[in-house]
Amino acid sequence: MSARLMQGNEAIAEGALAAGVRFFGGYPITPSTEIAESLAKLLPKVGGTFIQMEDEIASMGVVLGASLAGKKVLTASSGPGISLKQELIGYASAAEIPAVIVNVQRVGPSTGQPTAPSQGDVMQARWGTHGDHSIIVLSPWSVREAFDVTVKAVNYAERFRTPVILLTDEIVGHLRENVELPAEVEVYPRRTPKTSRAEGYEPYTPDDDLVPNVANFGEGYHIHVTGLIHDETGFPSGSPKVTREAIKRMNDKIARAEDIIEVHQEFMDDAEFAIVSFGGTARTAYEAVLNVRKRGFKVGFVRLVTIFPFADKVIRKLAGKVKGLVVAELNFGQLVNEVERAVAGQCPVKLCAKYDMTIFEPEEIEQSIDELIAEVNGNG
């Protein structure tokens, strides 16, 4: 297949189609609108459905309804819209409804700076909805990876029957690159009941991987779906035992799946220091690492593709090998708190933050690396 000049948002739409998404419900919002525009054109060509709703709350509702009816679904928005979706993201977590929510981040809070890049929604992605829920959050750094990570997001939503957040940013969303997309991708199918008998069927009985095989609506099974804590029948329960077991299972089904934690590392064999980053900022951080290494400093590069579940073991092991870490992120400081928690005092962690609606220049990240090296070596 020949290379195509493509925008990150367009690659997300193509990845969704390749993974089997056949329903999109959304509402236009900068800087994610190209995802909706692309799917409005492409979905009808493959027998899919595109619908623009009256607001972000309704758009989240229709994708959950379509998912329960058996469709693979995706919605896309940015910070303010993601805020409106939170109640139904929580509902999807509790009812175990597969759905992919794309957040093309922009400056906030509130309306913020609609066209400016940011990475200020990291903690919203993890804890935006209330309660002890788990979540999968993925973040690409290139146009091709936007395609690949979207496929993974759809597959993980189906595999774990959970909402998955694709946390990209304006940098990657509006970046254009020549990419060659694969002709075929690995697709995880919708889970189906282990029994053909509708009588006595309990939709929320978990499989060995702790994930239930809930039948699609309209296939002859009796199903009850609720956001209330429920037992294996799907009906609400006021039992402390059922509540404890349900919450633990919904968290454990994701926590135990370490194969979904993806971290890319370079120059770590000889690294004395390292920089941790993700998304669009990682592109600048990579150039900063190259520049610093040219000056003779042994600095490694660590990029998180899976933001949550957080790569605790990887970061903890890394902290035991280096003299210090720099965390570069386009916000006031969010991911750095997770890094510090995982490091647990093994080495210094320095934040390189930017939140003035402009992207990083390599020199800004290099300065933070230089300052950390000087501090650790007693020259600061």
Second form
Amino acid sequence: MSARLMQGNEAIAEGALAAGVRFFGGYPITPSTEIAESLAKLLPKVGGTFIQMEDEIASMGVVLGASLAGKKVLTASSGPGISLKQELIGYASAAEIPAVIVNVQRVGPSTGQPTAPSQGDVMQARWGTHGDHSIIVLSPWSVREAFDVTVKAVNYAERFRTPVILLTDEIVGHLRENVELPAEVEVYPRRTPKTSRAEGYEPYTPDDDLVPNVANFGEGYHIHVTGLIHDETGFPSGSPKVTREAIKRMNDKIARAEDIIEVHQEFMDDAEFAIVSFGGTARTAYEAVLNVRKRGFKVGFVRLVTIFPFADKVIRKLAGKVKGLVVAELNFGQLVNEVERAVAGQCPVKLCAKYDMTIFEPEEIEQSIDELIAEVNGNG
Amino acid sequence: MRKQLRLSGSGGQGVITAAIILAEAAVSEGKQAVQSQSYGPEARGGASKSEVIIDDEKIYHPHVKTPDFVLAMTQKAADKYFHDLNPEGVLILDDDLVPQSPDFKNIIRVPITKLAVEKLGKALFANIVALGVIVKVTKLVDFDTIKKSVARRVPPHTVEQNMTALQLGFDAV
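Previous: the form predicted alone; requested now: the form predicted together with its partner chain:
Zooming out: every chain and molecule, the one shown earlier first.
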């Protein structure tokens, strides 16, 4: 297939379709609306369902219902809408309902700057609901990767029975560029019960990977779904032991899966310093790395595709090899705190932050790395 | 060779659509292209800007820094967006909508919207007239390629009028 011009948001819709998503519920908001527009065209052609709900809360509710009924589901919004979805994201965590929530970030807080790029929802993606929940957060840097990461998000939602946040930004969401999409992708099927009702099936009994094989509604099993802490039967339990085990299992099922940690590294073999970034900002960081290397500085490129679970081991290891890290993010400083935690004092970490509606220029990131190099080498 | 373009005007003039069509034409000729856009919260009437970068190499940073070509369809856009033009670049202005030329060496004035209204009856075709001008001036893609890209993007019943619009722009410079 030859290359064609495609938008990031359109690629998310294509990725959802390829991964088997057959239900979208949503409410339009810039800069995410093209995802809904595309799926409104695509889903009916494959027997899927597109529904525009009355608001973002209902959109989250309807996708969770469809997921419990056996559909692979996705919803999309931007910060203001994601804030509204938070309660039901927690419900999906507790009740272990697979769902992908796309956040095409714009400037916040609140309605903020409706059409301008930002990466200010990093911590919302991780902690945007109450309680000790676990979550998976992925972020693409190109239109092609928007497709790939959407497929992964759907697969992870199904594999771990968890909400997955696809944390993209206006930069990638609205960008159009050359793309060639694969003819086929690997798809993780919906988990199914391994025992029958007669054999004493319990929907929330965890499998070997700590994830329960909850039967779909309407397929002959008795299922009870609740946001209350529940035991293997799915019914609420007031027991401290059940509570402790439930919270531990829900966190462990994702924390133990190291294969979902994806970090893109380049120029790291000789790197004395590195720039850490993600999403649309990484495109500018890449150009900054190329520029400083041309000037003779050994600077590497590190890009988090998986934002959460955070790549602690990868960052800790590379912090032991370099003299310093710059974290470039289009916000007041969020990911930098995670990086600092993982680095644990092994090397200096410098924040390169921006929050003025405009994306980074390569020179701005270069300036940060130049300053860091000067500080570390004592010329500053 | 990297070429950077900025198409600017106000919401509803179709500068974003024109940029998408141009980028699509470049991609169909085997080039790399990125297209980005910025606009205000309003659907119509607010400032609207779209940028296209065309290159043989992969494009990472998607922002236009020093445009080689700027199209301005309003006075406000012309005043705002000519500043960082490559000194050897070209500023293309809608002759009627931009009464005052900014202080720049290479300016091409074309009655883009007037042509659309007089020859096709609708200002709606101004963006495709502009595209004809851009292709003639920039030589970034073949005229045949842009024709195919326009035909793919516009509603089927408007293809003929859009081809006329494209030709009008192409012949106007």
